[in-house]
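One chain follows as structure tokens, the form predicted alone.
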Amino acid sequence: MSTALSVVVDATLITLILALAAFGLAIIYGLVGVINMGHGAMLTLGAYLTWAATTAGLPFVISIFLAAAGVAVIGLLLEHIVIRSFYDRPFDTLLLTWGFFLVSTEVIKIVFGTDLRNVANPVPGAFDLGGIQIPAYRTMIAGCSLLLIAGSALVFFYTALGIKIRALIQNREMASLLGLDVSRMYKLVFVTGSFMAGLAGALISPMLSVDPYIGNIFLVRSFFVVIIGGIGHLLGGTLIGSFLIGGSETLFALFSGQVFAQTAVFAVAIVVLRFRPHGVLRSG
């Protein structure tokens, strides 16, 4: 019984943490169609900016929001200078954001070096649940992930801003004819996705050693999450995709090594996409 409960808890925590890491990509790729290969770099920047802020003596909560805001500013500059001219050319955005990833990684190495950095855990310890020790900070991150996704879904579906964004996604030309500022809305979506990516990197930083490639751990998984869940489905798609990737990896890891578990998860993802090429929540 305790083993089953432990698996359920681990799978739930990993699912929600992965959902947090993938959410910024789900916003940018799912809503405006930009294949953001720089997503991993944005996560990394969020982690490093959090480390810098906490090292300077700022409280952790202030540090994570400053880090997320810093990444949002970088995303704003990237969108305004480069991306805004290529929204109708997805392959070009892939190459441009990959270039952003390469440049950002080298800049991080120059500014921060390649040594491992550590962000102190703001909520140390664990609590007992049926004889299972659950890390307090991971639980807090899982809760934050759920709140962020649910809050964003409420904005997307129940506010005037959300209606404008959905109108833009469904028919860009008609939305423009009706007076919607298309370029402004695209910019807002891209900056919001960048903010969420930076916030995810900031929140994840106490869980891992911070290095120039920390975001790469989540990049491929994030793409699988968004595609498997269904592009454009912010809440249900992100959670379902995260469960299929993160949760199934937990299950496979029970019976095999971590490397085989990851390989098996990607194989499962390929099989799912074979039969549901538009994602679990999209009919085609």
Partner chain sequence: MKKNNSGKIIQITRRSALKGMATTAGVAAVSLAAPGIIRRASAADPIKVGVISPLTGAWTVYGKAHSAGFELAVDEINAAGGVLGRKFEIILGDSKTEPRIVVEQANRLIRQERVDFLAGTFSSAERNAAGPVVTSANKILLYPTFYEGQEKEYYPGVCNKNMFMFGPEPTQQVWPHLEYMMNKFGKKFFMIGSDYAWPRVTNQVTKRRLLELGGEVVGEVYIPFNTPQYESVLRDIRASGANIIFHTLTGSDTVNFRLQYTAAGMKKDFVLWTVDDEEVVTSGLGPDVSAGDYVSFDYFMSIENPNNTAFLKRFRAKFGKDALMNTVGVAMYNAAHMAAMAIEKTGEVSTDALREGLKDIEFENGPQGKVRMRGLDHQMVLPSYLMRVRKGWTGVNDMFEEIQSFPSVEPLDARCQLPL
Second form
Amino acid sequence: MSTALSVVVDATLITLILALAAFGLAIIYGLVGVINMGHGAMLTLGAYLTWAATTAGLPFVISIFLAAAGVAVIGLLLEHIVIRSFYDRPFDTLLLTWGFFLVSTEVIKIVFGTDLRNVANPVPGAFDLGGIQIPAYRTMIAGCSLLLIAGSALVFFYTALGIKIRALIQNREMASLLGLDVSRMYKLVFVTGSFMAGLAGALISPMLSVDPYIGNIFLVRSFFVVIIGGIGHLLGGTLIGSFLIGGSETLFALFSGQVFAQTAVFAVAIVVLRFRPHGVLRSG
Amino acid sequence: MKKNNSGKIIQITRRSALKGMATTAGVAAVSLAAPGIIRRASAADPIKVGVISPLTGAWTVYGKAHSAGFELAVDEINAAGGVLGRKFEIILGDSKTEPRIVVEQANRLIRQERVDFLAGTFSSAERNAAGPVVTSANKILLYPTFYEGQEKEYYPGVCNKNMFMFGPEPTQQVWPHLEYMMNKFGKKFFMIGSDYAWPRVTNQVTKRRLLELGGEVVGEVYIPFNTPQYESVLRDIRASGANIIFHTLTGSDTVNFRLQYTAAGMKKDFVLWTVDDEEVVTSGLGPDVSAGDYVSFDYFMSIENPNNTAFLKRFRAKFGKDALMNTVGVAMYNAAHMAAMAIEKTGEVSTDALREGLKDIEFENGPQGKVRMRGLDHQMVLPSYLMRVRKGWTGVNDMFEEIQSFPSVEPLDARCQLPL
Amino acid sequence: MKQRTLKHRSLLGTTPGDLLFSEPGAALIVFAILALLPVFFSGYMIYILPQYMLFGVLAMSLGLLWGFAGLVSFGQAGFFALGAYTMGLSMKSGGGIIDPAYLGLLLSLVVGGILAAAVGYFLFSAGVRGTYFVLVTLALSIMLEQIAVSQSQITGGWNGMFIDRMSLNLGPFGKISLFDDAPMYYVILPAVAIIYVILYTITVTRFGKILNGIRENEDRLISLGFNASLYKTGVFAISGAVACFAGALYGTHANFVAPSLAGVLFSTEVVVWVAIGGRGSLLGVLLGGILVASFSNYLSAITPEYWQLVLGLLFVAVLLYFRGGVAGAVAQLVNARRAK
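How about the form predicted in complex with the partner chain, since we already have the form predicted alone?
Following is the full complex, with the preceding chain placed first.
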């Protein structure tokens, strides 16, 4: 019995952490249509900036927000210098953001070196739930993930800004005729997505080894989360996508090796993509 | 002091690399000037050693100690006047942690730089990639890393008469300490490792002795590289009722697993024994995560003997007081000195002479104590230390406390056509 | 005199002067230089150049896809590694009735072609877009790498697999050993040249023209009655077969293959070569692969960190300012001079 319970707990934690990692990507992809191949580098940057800030003696909570803000600034620069003239060419933005990934990974190596770093776990320990131990920090991140997504839902559905953004996705020309500053909205979305990526990297940093490749672990998984969840289904889609990717990996791993589980999840994701190119939430 | 020394080596590399660039330019049919390639070696010419280290890529963390060990030894050899009146010259190749690049670099060093022998490569895959190259070019490779031991089926990556193994294998690194660990903590082992040959073979060899001693393996999992989540593995470990977690994860996965293992509050319920985490990785783990874990190797920076004290003094003078050394760097150090002794002994710089010279050679000044290269299977006879990571350690000097040690452990004979 | 010029024009569609400046003309010169190099040089350069030429072929497999059909694959290295493993397994098997090396080369074409055709048809027939195609090929190369790692009893796992150097089996006339550098060079160079000619021919045939049409405006081609997904599947299959074949030759040349050859890092390196070389020109792409790989090897000894950074910046600069890459810039320069 406790096995079943612990599988549920594991799957929930994995789903929420994956959703957190993928959320910045979902925002940028879903709202402005840019496949941000630099997403992994943004996660990595968030983790390194957190490491730098905590090493400088700042409290963890302040560090993660500084890190996220730092990544947002870099996202702003990227958008302003490169991306903004390419919004109508998704293919070029894909390659350009990949270029951003290549460059920023090298800059990270030069600036921070390649030694293994770690960020001290701010909430050590675990608590007991019906006989199974649940790591406190992971639970906290899962909570943060839910809060962020729920908070974004509030902004998206209940504020003037959210209405503008939704108008923008639905019809760009119409939005601009209505007097919305489209390019500013795009910039805002891109920066928000970068901020979320940086925040995710910062929050994940105490769980993983901080190295120049930390973000890559989540890159392809995050893409499948977004694609399977469905573009534009920012909130439900991200959660469902995360559940299908992360949860099914947990299930596969129950019956097979971990390597096979990862391969199988990718295969399943490709098949889903084939039959539901617009995500599982939308038919056809 | 530090600058001058390392500057010299970089300069050498730069010059040879520039020569290489000129050759590339030939590809573009611009021009080519590669003088001095067909020059007869004279007594004053240096003995050239090609060193292949992971300077960039995923295992850069290990690369520094790896090349530093060899550089330090070469400085010492040259300061003492070289060998047969000739100095050693290092030509460095970056493996980028990629077997594909090892093939390129090994060929470059042998064919273009005309090195007399090779040292280095880091992982088993890198060594295997170099295997066919050193076999066909008939050059010696001195391999420094702790590894899975030699099995015939992996020839020419092992069981190769042109390769000499300076690092420990499982019968030296694990077997000597099994009895102690089982008596102290229990007979049930849970094995977790990265999914490749070193962890798999190490576990297989460990299991053999474990079963002889009446132990039991209650779980065995292999994790793909770059796995971020360990929930299900941690659950399996908890459910298995294991006494000891036998740990052969490598690289960043070591850190990922241990952070999450610690966060799950499992440290108090299990004993963890790792055969991968030397000074560099343990530094990366930090004191909270690593405290109380057991580690076994042939060398630790904190072992106390006059050789090591003197060695670390020279090492820190050259590379700075915070530089990290480890088993692999020390193996590279021993490899350089023992090659120099072998050349001195035979009076000749050639592959055959070096091979004969290295057989059964003893090195008194190894940082881990006296060491010997077996002629039979080219495997080093080394000490073996079992250490526990100290609670609240602050640096490499107080990182490990010695539990038990054996000054000289003979490995099991290599599973090859012997003698090599 | 005038007549002769006209004759040439009708024969090749160009004047001799044009030919010199056209891509096949430039290719002729490049291959002639490559053919002469072993006469003047020996040693490492002659050893390593065939490997870089095969990287060039790998780049061409992507160049065909990207430059002519507008599809970018982040998984070409997966096919390359698949070819190397196919070669290794075939050499191990002994080959049966035909020479194991030939079997390996043949199988690599078949395996690469079929895998690419299957994946391509599966995706394109459902109208999966170019951007998703990138992600699927990225996942494909990760999956191939993971399979190579996990099926260790077949592939040797992460420690890799040894592959013997092939010999040129001439049937009743015996065998020519390719153990030495020069013979191997003169086997791989013509293979590369033949692949270049085949791919170039494809781009100028009707098939190539239709691919161009798909790249420019897929919907229009579909409305004209073309089955675009079939053409896209076709070009991906060719690309996969070529990459796999090059990988087979690479395997027997390098004598070794490990799973990371299939990995994302190498796959995306190929994308960088193609972008810098110039996706619109197969020759540019071929040279891009050869030269960027050469410079990566040599410059990495001097400034490992900065070289990667420079390459990344160059990639971005090409995407932003020289969409035709080096080949495109050269073509522009030549045209501008000839226009004067």
